[in-house]
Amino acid sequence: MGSMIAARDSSSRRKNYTQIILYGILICFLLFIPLFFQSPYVLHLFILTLVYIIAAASMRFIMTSGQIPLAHAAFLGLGAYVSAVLSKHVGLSPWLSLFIAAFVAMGVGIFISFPFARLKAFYYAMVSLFFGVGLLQAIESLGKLTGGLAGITAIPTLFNTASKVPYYYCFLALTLVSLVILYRFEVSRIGWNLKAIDQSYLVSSSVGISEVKYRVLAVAIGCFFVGLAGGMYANYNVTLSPSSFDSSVTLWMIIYVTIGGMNNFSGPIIGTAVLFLIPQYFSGLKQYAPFISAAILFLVIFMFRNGLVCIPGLLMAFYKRKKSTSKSR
């Protein structure tokens, strides 16, 4: 028995070391992206990918509580518009306005989610969709302050340079920090309680886990990070339009999470990279992105129930079976 436990611990340590090495290699690659790809357009694509990774990861964190936040793109837009208005019309530093935007998005998220935290997945999804549409219409109705349907332009930038390299590293740092914090939340008691509520809110309530408290907390954390990403995006892109944050953007985020793998923290990262970055990078595939996404979605549904993130594990298991079969012969 002791040897079995020791072998299991050794296997677990090797797996952790392998993951650390792979993550280290990936981070090193990302750090050298501006050296490998010097085109401003390519760097712009990587920056947008990082924005959507934060948005999709923060959305998945809310979804671990059993809720489907169909207003998530609207909160991305809320963070963007708050930072844009504060930095352009109020004169605040963009570095300060983007953090204020994150807290505003978190506050609005709490205000909206608290009365409806007990609603189950479908009903909560419909309510959040309603508030998402209403939030964008409120932004459009503010006229000169937000530019209305035409959007807002000439937003102050974070850096006084035309180069996209500083922005890339800034978004990369924000993405890494956001993912680390979200991961720590997920593996903490908060994350376990959210998953317990998702499994059975009645059983969770019977052992003292407050359904309302933890679901509102999940929305607050998710909205904070998506608002922060939106605020930084506004001061990078310098122009905003309400159409960039409509319900279709939220649906794409859900697709990123679903195809990447809802049950794995890396799912939104892989899903966003595959479905957003690759079609955008290969411009010839851009117009076929919806069809590619549909094909991958059907492939995931019928062959990879846990998303694209499970493919390396399946390949490794297949390799081990082949290896053991060849040895037995």
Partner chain sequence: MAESTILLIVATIVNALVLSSMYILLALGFTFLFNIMGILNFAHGVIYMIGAYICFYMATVVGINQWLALLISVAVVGLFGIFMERFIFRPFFGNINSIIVVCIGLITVLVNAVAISQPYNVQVTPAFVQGILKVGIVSLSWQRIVFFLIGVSLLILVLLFINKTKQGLQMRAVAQDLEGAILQGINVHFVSALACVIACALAATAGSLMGSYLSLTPYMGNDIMIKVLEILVLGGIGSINGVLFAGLIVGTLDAVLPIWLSGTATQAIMMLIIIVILLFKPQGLFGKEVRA
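C-alpha atoms forming the largest set that superposes within 1.5 Å between two forms make up the rigid core. From a predicted model like this one, the values you see are computed outputs, not experimental measurements. Positions refer to the first chain, counted from 1. What changes on going to the form predicted in complex with its partner chain:
- Once you line up the core between the two forms, the Cα of L30 stays within less than 2 Å of where it was.
- Core-superposed comparison between the two forms: the C-alpha position of V300 differs by no less than 2 Å.
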Contents of the next structure:
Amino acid sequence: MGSMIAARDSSSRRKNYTQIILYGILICFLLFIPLFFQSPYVLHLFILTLVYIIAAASMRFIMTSGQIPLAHAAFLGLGAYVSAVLSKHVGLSPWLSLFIAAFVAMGVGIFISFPFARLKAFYYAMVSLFFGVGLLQAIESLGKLTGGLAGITAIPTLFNTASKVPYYYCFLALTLVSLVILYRFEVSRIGWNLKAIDQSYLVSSSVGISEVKYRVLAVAIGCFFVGLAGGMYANYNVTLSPSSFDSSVTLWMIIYVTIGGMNNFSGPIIGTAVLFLIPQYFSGLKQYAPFISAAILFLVIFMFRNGLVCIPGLLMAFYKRKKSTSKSR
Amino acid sequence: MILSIKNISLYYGKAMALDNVSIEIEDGSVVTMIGANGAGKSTVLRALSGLVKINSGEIWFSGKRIDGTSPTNIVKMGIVHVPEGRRLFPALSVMSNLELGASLRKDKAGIKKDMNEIFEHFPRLLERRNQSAGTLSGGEQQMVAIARGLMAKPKLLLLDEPSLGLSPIMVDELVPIIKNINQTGVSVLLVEQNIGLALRVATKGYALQVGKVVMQGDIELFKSSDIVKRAYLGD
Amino acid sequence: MAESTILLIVATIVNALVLSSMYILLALGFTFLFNIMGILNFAHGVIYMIGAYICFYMATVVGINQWLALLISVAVVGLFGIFMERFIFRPFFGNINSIIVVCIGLITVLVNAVAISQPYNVQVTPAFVQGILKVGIVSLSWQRIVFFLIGVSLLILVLLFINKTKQGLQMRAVAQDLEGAILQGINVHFVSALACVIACALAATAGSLMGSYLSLTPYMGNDIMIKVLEILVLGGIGSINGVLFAGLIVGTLDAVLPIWLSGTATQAIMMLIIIVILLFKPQGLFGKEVRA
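Beyond the form predicted on its own, can we have the form predicted in complex with its partner chain?
Time for the whole complex; same chain goes first.
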């Protein structure tokens, strides 16, 4: 038994090293992207991917507590509109409004999740869906501030330049910091308690984990980051319209999470990167482009039940089996 | 032999649940399988009724190999599993529960006759035939579960912990019930943690411990053995 | 009371009844799938849309009788139900996230396929029933009355089926205890497929009729799906009584609120009402503890 633990220990340490190296390569690659891709449009897509990665990762964080937040895109919109209105009409610096937006989204999240914490699974999902629709309509009806259905334009930007490169680096940094914080939360005691609530709220409450407290906490943290992502989007994109945040966007975020892999922290990151970028490549197909997205969905969901993140594991297992059969011969 | 299980092994993921288990049941006998929680008794029954797939070994039932057969076909062949915790349909009436036991039978007259017979044997169920099953007491629910199993006209009845959650008096009532069933020619495989009940009705026994058969033989052997005590206490 | 007020009230009542009965047909099918397979078929609205378009296509392009077109649509979509059970629901049993993904995939494919193949203008299936019923000052189109009667009679048929037949009993058994049902030898796949066929056929019927009552768009399924979800949440998911009751409420609100409010405001008010009710009754009006 003791030797087994030791063996696992050394192999996990080795795995840690390879992981660090892999992350290093990945981050270097990300740093060099503006050099590889000079086209502003491609850089624009990468910037949007970063925004959606924060949104999807924060959504997954809420989902670990067993709540499916179908208002998540509306919260992205809330963050975006708050930051846009504060920086345009109130005249705050976009850098400040960005973080105020995150706190506002968190505040609204906390405010609704106290009453909503009584609702289980499906009911929570549906009520949050309805709330999201309502929130968006509220934003739409404040026409003087938000421009209504037509949207808001001329939002002050973060940088005083037409180049997209500073945005890319700034958003990359914000995304990495957000992900690290979310990851720290997930592997902390809070993360474990959230998963315990998801498994069984009865058992977890019997061992003294307050269900309401942790469910609210999950929503608060998730909404903070999605609000931040919204603010980033607003002060980058210059214009906003409600349709960018409707419930179909939420559904796509769920898809990013599921296709990437719900059970793994990197799932939403991979899922967003793959599902947001690949269909863009086919955008020349115009009205046929959605079929590409759908094809990817079906392909992944039928072939890799646990999402894209399980591919390395599957390859590894395949490689090992091949090695062991060749050895036995 | 109505049933012979030959060296079956079964894994749940990487965890081994059954390790080379072999069990034989003679036609018309009552065989018991005892063991502590997690010994793999229920898993044997689940494998028999096709709910889980075995990884290796063979299961033969009256001359046919049945591992890999669908649960529906297994019931059709005459193996009926009365599961642990009864798993009645709580919102349906006792009558409907019994009717569902006869889901695969086409002979309406026979079903009617069998149901009357069951009500003769279990007069308490006759009183409660229109009540929903979820409202019955634990003992009554167990009777419905066994009666529902009988409605399928089994050749082999698998009883999983029928004594679970019953009062000692109710457990005593199970003895004649199981013996009666056996006298009509139905073989019984009884899984029990209540060793007293098992020893009173069975003629042959198997003791399981962490997925392995650790003892088998005539029931008299079990009555005199102190291994039984250990298997029962599960250390 | 002014004549126009009476006319408005009668028209609204009839409209409420027609809408309610159509919503209930859809929500009932959705509930079937939920109870029997534990899945939430978010593609139910799109099935409804496909049903509507098949009927429309048969009745206008092919040019056969509308009722025949309706039957063909029901048959085709019903068969599609078998396909859905086997290839979409069975592989993802009990995995709600994957079901959402597969449903979105299905919705994307079907909606876009219809959107591309159809010309961009308002399309309406020709009326199933001509003529107007006159009672005193009130005049009602026969079509509305017939639609309502079809809705009610299908509802009764389905309820009779689940409560009186052997297959219906088996369905209820599967809904209450899946493993218990398997151990009785009930062929769960068959029962599930049957539930899918019924659910899809009901959706196709509602779609075909609504294609004549309102108009057809490739996105008609999304709107009705929201209605179905509202009904399910309000009534308590899994409860058939809940579907009937909440269906009437939602259908009525849908007929009444637009008299004073705009379309989006109607939606918002409805959702607000539902959220408030759920805060007091977290399992919906008729709900029990749920599986998913």
